[in-house]
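Only one chain is given next, in structure tokens, and it is the form predicted on its own.
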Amino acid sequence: MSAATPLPQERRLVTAIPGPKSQELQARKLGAVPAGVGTTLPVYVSRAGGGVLEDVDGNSLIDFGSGIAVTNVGNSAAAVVARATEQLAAFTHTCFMVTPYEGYVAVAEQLNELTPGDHDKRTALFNSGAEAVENAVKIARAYTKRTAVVVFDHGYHGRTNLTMGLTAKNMPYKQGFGPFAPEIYRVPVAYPYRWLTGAENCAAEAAAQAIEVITKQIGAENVAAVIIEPIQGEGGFIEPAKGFLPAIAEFAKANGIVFVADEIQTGFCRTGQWFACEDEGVVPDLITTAKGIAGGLPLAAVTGRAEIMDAAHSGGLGGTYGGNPVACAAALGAIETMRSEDLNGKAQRIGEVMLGRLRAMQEKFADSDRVRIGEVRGRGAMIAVELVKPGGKEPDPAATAAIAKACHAEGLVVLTAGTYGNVLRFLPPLVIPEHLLAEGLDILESAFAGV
């Protein structure tokens, strides 16, 4: 809930969406801001917290993304704001690498504790989900001496260059940005739901698969790094099959390759446990992390074994703006509350009644002859559904991209992903009212009703 007055935690529709004023910022929005900064719904928020966002129309909408998965603990947490306020007041800037600052120290202290594994580790503090990744691969080669980098097809791993480069859908994160950077190469990923032998299958097959790609086409004494999402986010929220992520990590630690977890979308509570990896007790070398870290705040880190964290030379890692104290203080107070507020187990009980709603509309609308819920997946609160064709699995992005529509009329602020454009995914805050949780699965299913 918000620090300030808090905000009524009830859908509210007094104007279309979006409103006359939302659509007076968004004109001035397209003479102001290139195109190429898209905005999925132009509702232009004024105030935000718990499980609803406010606008300035004085519209209050259900949120079910999180600013993409970026306001685990709420918006205007209480011990985010006054955290962030008492260092804001103190200094906003100094510049770690210049002269120092304990907030920092105290946030790799706390990421040090918090991630996989009880050896002894390290942790660097950066900006964004992209800028840890790119670092995260800087430490690699370091500490190898090797080049090779190895990601999977459906994975996401940013917007620069070389994170675009590991990334692997083209549109809209690549069409025309090229070239990339060199040494990335990409093997199979374990989705159990198009896997075509049958999900049985899926792990056994899918990591002898990227393991034979390793070892014929790149030469595993040539590989740095591999990286994946324990749960793929851009992609679509696909779990990998179980064991896949065992093989892979298994493999890497055989062959001398840094193994990366990117939690950039995983962590922090959203799956129901700290971290995502800790499904299948696979501790990583590496763990990147961002968006829930810092209640909103921009924030990320590397966090990894302490001889690796080590290999890079003295200001071989840094940044003007990497670990601000202010951003710093608010991580605090977002762990505090995660801590305080049971936030795993909060998240696991949204998946309980999102998985049951969910379940209970994909056999309702099994025989649609419109649109059909081909699969439901995910864990804690990172839930997804993927939608299909009638008589087959052939993705259905029109309708996918319909019912959000319909959503977002009704004052429920869903979003899309999937290499297929076919993933309704749901990243609602973990301390969303569970009264807004059922209103909002309400409205998703009179939207699929309307389809």
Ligand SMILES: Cc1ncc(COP(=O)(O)O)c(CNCCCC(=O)O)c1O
Given for the second form:
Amino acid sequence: MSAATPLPQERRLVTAIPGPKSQELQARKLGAVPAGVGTTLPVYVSRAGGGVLEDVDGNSLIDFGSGIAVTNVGNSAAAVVARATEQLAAFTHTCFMVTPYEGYVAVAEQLNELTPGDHDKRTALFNSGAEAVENAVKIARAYTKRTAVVVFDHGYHGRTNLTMGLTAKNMPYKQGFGPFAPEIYRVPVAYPYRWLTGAENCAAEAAAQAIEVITKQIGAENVAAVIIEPIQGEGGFIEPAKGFLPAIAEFAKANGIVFVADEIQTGFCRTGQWFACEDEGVVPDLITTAKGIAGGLPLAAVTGRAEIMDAAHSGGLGGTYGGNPVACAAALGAIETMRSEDLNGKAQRIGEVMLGRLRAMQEKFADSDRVRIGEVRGRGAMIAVELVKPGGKEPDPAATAAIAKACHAEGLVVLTAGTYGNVLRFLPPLVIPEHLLAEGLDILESAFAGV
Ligand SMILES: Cc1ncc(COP(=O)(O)O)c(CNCCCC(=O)O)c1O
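Write the structure block of the form predicted in complex with the named molecule for the protein whose form predicted on its own appears above.
Below, the chain from earlier opens the complete complex, with every other chain and molecule after it.
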């Protein structure tokens, strides 16, 4: 079948998962790729689109992962393919720092318009999320002439040396790869489910603790930037208690600290809004984006207040491939799709369906003597369940892994997350048909029952 043939939106298992051809390819991978490049599910994909991934053995799997929150518009979305194909045939690379091209400027204009705040903005494009975060730090330091960077418990920001230092969880991201950059400081985050005095005062108490660390241990006048995910992704889809983000943003503003929202996982309609900061009306000084930006092509960005972005001297920002023309064309196609298909509305609907079913499952398994759903949380199509052992809040990473494995065997691609490895996260493409969403949740419920 040609790539243009639409994929049947169905779960179809014709072999065990993974099938024989995938197993052959996995054997080749082990002989060609280092073990450090892990694999969640060694199923080798041949085609993908809508809410499914087709593998080399002819199986069709339901996708609750979107390649880790990337294919929001669906794999090979029509507008992405059309624009990227046209660009591929025109030119593939000139280096925007050498001889520029309109696509980069057009993407920057879109991001300046779409991101929160109606102030004058500028956008610089890069290739990966970590690269965007690295550059947000450079820009904040250039603007403030300060060096300290504040990040939060459970935060994740990348795998480069600086972003490993910004990331909280040691394994698998940091172990053995130090030393890490200096001038990085970690403070508490308002994690309602695990806040020791309960969720009610979590936001105020966590903000007070974070601000005390900044003022008493670092010196607010020494801090260039605070960097926070509006919903912490790899840390376990932690929604900071309402009020926490505005309190941190307000403190930053009052102390000349650049407030950086890392929306690499939450951005581009994933949470039912263009950007998750909108939920509490927070307007960041800088925002980092990637993942959903270009329908799967590698592109990342720092967008922010013009006076801050312009603090970096001419030639201080860049890189060979930053804002590659094909990736920019794909991004324009992705953003066009987000608008034309109302993907914010679709994400909100996915959230309604998933939260309803998962809360019913939480009730159904409330008395299980094997595993329980400690919390159902998230917004839009960024939903998760935190799994705990019966009788309390002790994380249950083993049950989490077992349930994910059972889902994989039944042709449902799900991902885990969390500092304690006890979070099942759900990131379906925003274009997933509702019947596949329902079927995926049925598979999940069966996996819970059988753990
Ligand atoms: C908030 C947030 N900031 C930064 C990043 C980093 O983005 P890159 O494009 O992976 O560099 C992420 C990437 N998250 C998925 C990492 C997967 C893995 O490497 O195991 C993120 O979620």
